[in-house]
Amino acid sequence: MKVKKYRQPTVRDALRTIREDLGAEALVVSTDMVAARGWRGWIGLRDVQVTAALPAAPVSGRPAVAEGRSADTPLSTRGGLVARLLASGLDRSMAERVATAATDAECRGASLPELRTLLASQLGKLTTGDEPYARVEVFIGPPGVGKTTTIAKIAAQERARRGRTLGLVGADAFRAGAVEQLRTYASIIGAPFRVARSIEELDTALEKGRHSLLVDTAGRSPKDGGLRDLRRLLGTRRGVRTHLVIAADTSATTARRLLDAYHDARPDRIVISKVDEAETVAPLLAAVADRGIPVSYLTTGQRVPEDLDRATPAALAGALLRDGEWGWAAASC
């Protein structure tokens, strides 16, 4: 078997080079993102490195790079589709599940919208969709991930789209201006607002709240005693849902550390924030999927209430395939 590596700016270029060099029988073995050479690498650009192999004998007489797969054909014959998805940052198992679900026609010429649909069909268990609000929705996470603005967006969207009022509770007494920022949002939205500077005050706020409540917590270390006290308080109440907010550009390794660190807080949901600032959300999503915690919301900027989406399969697929740089729509299988 002849094995070679090809490095090009896009998957489409790499596949074309492979076909020209090795022919239609070539198999895509793996796809990686690597730093670009020269000045392009200095400014942070990346290339696609595709490893291809030419078998000693033809594979069932069917080209692997140029054609799609019938039901009885090896998965490697869909290497081009897998390569495109891997180039977006998807892990191999997810990319191969999408390729398996694709028809031959979709494999040969799937447009970006069609790829989103195919990917969305595999993401149902990773998203919550438009679920009803719990009595108390608590948002936790490290500093700077956008908990306060996420809460404001949720409350503002609910008021604008459904005319429903959600109460806001500012329990972040440690970050300068956090409470006042949420108070300002509450005033603009017309939402009830309470400040809870201690566990006792939070207990009172939860007891007296007449609406479903969104609780903004301090962005402190999960080892801090305040988070343990919060968990103890919430553990005595029914109808509490906890969202761990993580920035989209968080690496898989860091995400796993965060999930371990916040394990005692027992997050029920994940909010992926700042999607617009990340090259890909795939590494973070892979880490979250390993833990079996579904994603509830995606945020993409600072605008209230526009930059927020419920995490439906379609929305999450769109976030995963947001960058068309690698030629998904144009490259063939």
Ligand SMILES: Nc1nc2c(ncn2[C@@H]2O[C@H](COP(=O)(O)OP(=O)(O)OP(=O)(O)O)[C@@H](O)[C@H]2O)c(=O)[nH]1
Contents of the next structure:
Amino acid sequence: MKVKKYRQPTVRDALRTIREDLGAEALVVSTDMVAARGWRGWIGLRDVQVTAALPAAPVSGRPAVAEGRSADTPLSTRGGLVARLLASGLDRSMAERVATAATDAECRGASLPELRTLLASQLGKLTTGDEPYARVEVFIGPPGVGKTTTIAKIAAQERARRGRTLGLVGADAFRAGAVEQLRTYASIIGAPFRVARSIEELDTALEKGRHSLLVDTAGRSPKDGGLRDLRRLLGTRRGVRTHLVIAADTSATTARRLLDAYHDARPDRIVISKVDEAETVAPLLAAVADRGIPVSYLTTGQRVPEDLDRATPAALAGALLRDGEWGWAAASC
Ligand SMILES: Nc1nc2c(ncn2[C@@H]2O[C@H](COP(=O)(O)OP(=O)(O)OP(=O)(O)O)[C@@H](O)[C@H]2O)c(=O)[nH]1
Ligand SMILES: [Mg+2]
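Complement to the form predicted on its own: the form predicted in complex with the ligand:
Zooming out: every chain and molecule, the one shown earlier first.
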């Protein structure tokens, strides 16, 4: 058996080169994302490395690289699907899980909606879907990740779609302008609004009103005393859910560091923000999945209230596959 490695910027290029070099009988053995060579690698670009094999004697009726699928060698013949999932940034174990879950028929068709459904079937535990609100929903996270905007989107969507009122609490009062941003949103949405200038005022604000409350906090370092005080206060209360907001383009290493840094705040949920700005959300999702914290929302742009989705398995699968940018409609296993 002849085995060769092919390194190209995209899976499509690699498969084309393999077909030209080894012919249509070649089989994909494995796929990896590797650092690109030369200056492309220095600036962080990655190539796809596909290992292909040519059987010593072509087996009659044996499936080929691009069309490869057979019941006796399911993974290698599904290499095209795994390669494309890897190229979209998915980690290997997830890509292989999806490929293994695919039936030959699903594999053959491989339209984008079918792949999204397949991937979604593996994401149930990582998402919360449309869960009921806790009495208090607190949003924490580094500066500028989109906490305030996310809260405004949630309150505005609930108001517009279900006629439901959520109260807004600005616990970010020490920064000039920060509370005004939320106050403005509250008045546009028609939501009750309170400012908490201290932990004591926050304690009082959380008692008031009959609606569920969305609490906006200042973007600050987890080592900051303010966050410790907040945690201490919320730790004494029931019905509190804490969302840690992390930007989608955060690398796996940075995400792990962030999750460690915010560990004491005990986040119950992760909001993945700025999905529209990220090349891939897969590294962040892999880091979050390791910690077993489900994703509650995805934010997909600056528009309030449109650019927010509940993190359903389908929505997360759509974000991971970047909805068609990888040419899935034309793909087969
Ligand atoms: N592209 C994009 N921009 C977003 C998204 N969500 C928020 N933003 C923008 O990010 C910037 C910061 O948003 P904020 O909601 O003020 O962020 P924050 O976390 O409250 O910031 P601090 O309170 O300063 O920590 C604003 O310009 C938002 O319009 C998103 O999903 N996509
Ligand atoms: Mg803010």
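Numbering follows the first chain given and starts at 1. Definition used throughout: the rigid core is the maximal C-alpha set that superposes within 1.5 Å between two forms. Remember, it's a predicted structure, so these values are computed and weren't measured experimentally.
After superposition on the rigid core, displacement of the C-alpha of T312 between these two forms stays below 2 Å. In this core superposition, T10 moves its Cα by 2.7 Å between these two forms.
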